[in-house]
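We begin with a single chain expressed as structure tokens, specifically the form predicted alone.
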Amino acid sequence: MPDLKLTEQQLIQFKTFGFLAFPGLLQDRIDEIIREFEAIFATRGGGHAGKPHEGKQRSCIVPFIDQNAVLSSLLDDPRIHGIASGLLGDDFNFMPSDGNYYAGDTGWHSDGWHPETLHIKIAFYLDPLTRDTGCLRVIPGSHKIGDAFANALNDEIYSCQEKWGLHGRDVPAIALETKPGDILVFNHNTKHAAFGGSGWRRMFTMNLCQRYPEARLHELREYLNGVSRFWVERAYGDVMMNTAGPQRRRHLEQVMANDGHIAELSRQAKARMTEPARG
């Protein structure tokens, strides 16, 4: 199957609004995707550090799809690969993935604020979600660096109740209601949130970005620092790396060449979390 090719209209929409929706794109794979999602959480005992999810706060595993050959193969799927290549170029980087059980509201936020290198998130929601039950909400145009509207949002949305007299759920936005098998894609800069959802919302993401130029590899290493709080030694899981063919390996190589510092940062993070309290 050839790669999915984004239309010119889709490319313009993503550049203008900061997101794209693909209803039913992976409907033919959703049963195996849900099965393998559940298998990873069962194997890991719940979430980070083996704590079972109780529906009260988010449980998160990083890296996620990397733990499983079936989910790792999503990076090779011509539909996913086509979206990533169309937005980021043929030499894009796959970045650390995350698997989640979400609980309650998330509040408005960006997943970064990248002025030069385009970072995107491909999101897989494994439960039917509406605007009132925790679907993704996005603010179109909020991703644009240097734009007056986007800059104002970046300064004020975190205190929207005080600044605008609006609860987060009442901020004007697009509610992207989804069913399992739908795919959502958005720029990391895009302001997004979810409200009204249960404590057991299943969702995982693939993070991807443009390849970093050699002169800015320090920015890539700084980005990867965040993985250390999950006590891992590499940005990717062994399954992701060991099952990679030539095409996938092209999207792993730059990160694999720049994640050697994570092991020591993870050791330090784990030591801080596990050291006994001093009285």
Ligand SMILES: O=C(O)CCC(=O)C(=O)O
Given for the second form:
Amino acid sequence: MPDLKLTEQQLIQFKTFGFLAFPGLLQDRIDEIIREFEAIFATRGGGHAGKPHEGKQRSCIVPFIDQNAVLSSLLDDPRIHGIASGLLGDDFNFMPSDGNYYAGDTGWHSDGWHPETLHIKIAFYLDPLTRDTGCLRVIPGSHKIGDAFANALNDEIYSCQEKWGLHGRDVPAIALETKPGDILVFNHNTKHAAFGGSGWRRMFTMNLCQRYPEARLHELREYLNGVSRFWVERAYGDVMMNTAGPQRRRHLEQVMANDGHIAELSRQAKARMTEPARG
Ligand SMILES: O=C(O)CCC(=O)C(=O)O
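Could you drop in the structure for the form predicted in complex with this ligand? We only have the form predicted alone so far.
And the full complex, kicking off with our chain again.
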């Protein structure tokens, strides 16, 4: 199957609004995706840090798709590879992924606030979700750093109740209702949230970014610091690296060359805490 090619309109939509939805895009793989998602959580005791998920707090595994060969191969899937190449260029970086059992609401936030390098998230929700049962909500245009609307949102949304008198669930936004097999893609800068979900909302992500220029590699290393909260030795799991063919290796090489500091940071994080952060 050749790579999916995004249309000019999709590229402009993404640039303008900061997200894209692909209903049914991975419908044909959803059974194996859910099976492998569950298998990873089962081998980790069902939840966070080897403990069962109890539906009260988010359980999060990082890196996630790296844990097995089937989910790692999503990076080679011509639909995922096509979306990533179309938005980020052929030499894009794969970045650490996370797998989650969410519990309840996720308040409004951006995943980063990157003025130069484009970072995206591909989200896989594994249960049917509506506006009021925990689907992803996004605020179109909120990703545009420097734009007056986006900057004001960024300053005020973290205290939306106090500033605007609005509960997070009432903030004007688009609700991206999904069924398993649908794919959502958004710019890390885009403000997003979810409200009304159960204690057992299954979701995993793939994070990806443009390749960093040499002069800003320190920013890439700084970004990677975040995975040390999960007490890992490297930014990627062994399976992701060991099952990579030439095409995938190209998307791993810049991070693999810049994650040498993670092991020591993880050691320090472990010494400070008794269990890894939830994300
Ligand atoms: O589905 C959710 O609860 C929100 C997901 C999210 O915030 C994220 O992946 O960054």
